[in-house]
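Single chain ahead, by itself, as structure tokens, in the form predicted alone.
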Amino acid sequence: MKRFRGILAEFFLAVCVLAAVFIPKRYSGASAVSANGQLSVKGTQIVNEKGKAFVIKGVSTHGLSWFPQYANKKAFQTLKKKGVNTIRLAMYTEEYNGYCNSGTENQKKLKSLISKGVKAASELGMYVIIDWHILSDGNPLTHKAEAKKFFKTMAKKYNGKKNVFFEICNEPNGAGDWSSIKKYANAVIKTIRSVNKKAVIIVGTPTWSQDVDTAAASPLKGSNLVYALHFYAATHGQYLRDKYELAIKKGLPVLVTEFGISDASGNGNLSKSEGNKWMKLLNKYKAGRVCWNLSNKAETSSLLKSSCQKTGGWKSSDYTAQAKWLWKWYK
């Protein structure tokens, strides 16, 4: 009997050793969502359920109408292995096949892609941003009625989901001054909050989401609101970092929902040196950031080479120079 117990003890010891060796490789650590839960805004930071700063390290899709193939679980899982904890689903409103100018059938397709993207991110324990991607429409008031209807649907559908953010206006520009943005934001935020009290809502700022200092001078009222800043390092240097720091010092919570190290067109030369300065500054304030863009479009801001036809499971040789720079910071 003693010998049997000894053999049994040795067996369990062997099992424990094997578990220690193999299990961490497959199940090392909790997911971002399981570890941090419902995020909220506290002061200038996004924080987890315990009130500790949580740094969003995200990647944005390109337009869902143009590159729908990347809204899939394998793609997001590959990014997760690179340190990405958040996916931004960019849905253009007025460009080709935009949500507001392409009819009800395409709207259904876009909503289906959003559902697919949210489901995939959720299954992987990642956060996800549903982005109302205004650009050529400029003034968010142009499609206020459509935005209210869209976000009412999204807010109801994902009420109670801990990992879903709503970005209600990507890059106001031209006639999209702060007074117009505030009118729009107040209406859409009220619509969202009528059915969803907790989700973080991201508000774009004037001049293609650069004038966070303007927003800081007259912020919106409400909780769990954060303001978007966008930069492209080869164009936007110290002057925009100064705007960002001014806004932070005034108490404005800022989330970088779009950035890259190309120029502002999303193409052109890369500036890793300016990008490094931006990353160091964002790290200083524990600020979140979401890189543009997950596609194989032939431009320098894409994360995949134009020759890459895979929609997930990418290798080092599939990534562009910007992607390889990004992974170093995200790791």
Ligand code: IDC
Second form
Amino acid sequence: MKRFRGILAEFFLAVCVLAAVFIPKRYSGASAVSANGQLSVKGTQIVNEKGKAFVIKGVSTHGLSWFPQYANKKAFQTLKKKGVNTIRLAMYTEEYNGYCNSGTENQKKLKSLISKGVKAASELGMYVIIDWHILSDGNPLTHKAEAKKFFKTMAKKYNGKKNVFFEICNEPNGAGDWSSIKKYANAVIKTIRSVNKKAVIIVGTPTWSQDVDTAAASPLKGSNLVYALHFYAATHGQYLRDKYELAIKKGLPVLVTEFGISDASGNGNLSKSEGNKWMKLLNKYKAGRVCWNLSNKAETSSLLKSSCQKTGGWKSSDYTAQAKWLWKWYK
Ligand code: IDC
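Can I get the form predicted in complex with this ligand as well, since the one above is the form predicted alone?
First the chain shown before, then all remaining chains and molecules of the complex.
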């Protein structure tokens, strides 16, 4: 009997040890990247290494020049606990110490912030999007030469990394029509692919990344490409959801790399009801989404209250109404 008890105790111990080794990895401790690996584009979806749909739940920084303090590991770790699996590093090309109009010293600063952000996200097993944030420049061809140089450096630096995405033109608008975007995208994609074959590349669409239907009518050639759709729920309602569904039905892979429930200015009243409609639609297609913006700027699209000075480790009282709405959807 004693001996039997001993064997039983040993067996129990062995089960505990095995559980301690295997369970955390598979069921609790696994990060998004360790569980899903290199993502790719299949049909209209972003899928993991096993070909299963992977839903990006992201947060975008505000401009890295405006709010450099949030590109840090503690901040990303705090977001990870809220269900965030992807960070978008927004680097404006023109506005507020933009990459293309503020000199080489500032370019170095911005590149080191990107390094810091990618490193932090990687250590946490999160995906990370390097965003060439064109806005007032309108046509991405305006800074094509700089973009090619920038993305060549990034593609080399992060070649072989499974968690890095390249977003090559945030929001074309005005003269940035689909034929200009295609010209630009073909050139930049060629540059990236000359080094890096696998990374998912995100291409902006006309009218501040809303005309995914135009892109669907004449998509680019190449693999692992996905098209950006941006919405701000208090401004963009059913007509834009219709465009989105039209594009999906035509087979276009779409990723929402920016959205909010504020109006399109990033401020004004929030529309939770329109936001809920959008989330339900994106869930239906297992589509990724990245919320604008991680900062404490006094505008309703910020995730932190303007009174909050902390750069990570936030508590419930530090978050704005948009953030509280978002965490419910990301949980
Ligand atoms: C907004 C910021 C705001 C900043 C402005 C600069 O929220 O603080 O002053 O840019 O022009 C976008 C853009 C994104 C905008 C955001 C809200 O990609 O840069 O950020 N928005 O207006 N497209 C639609 C909305």
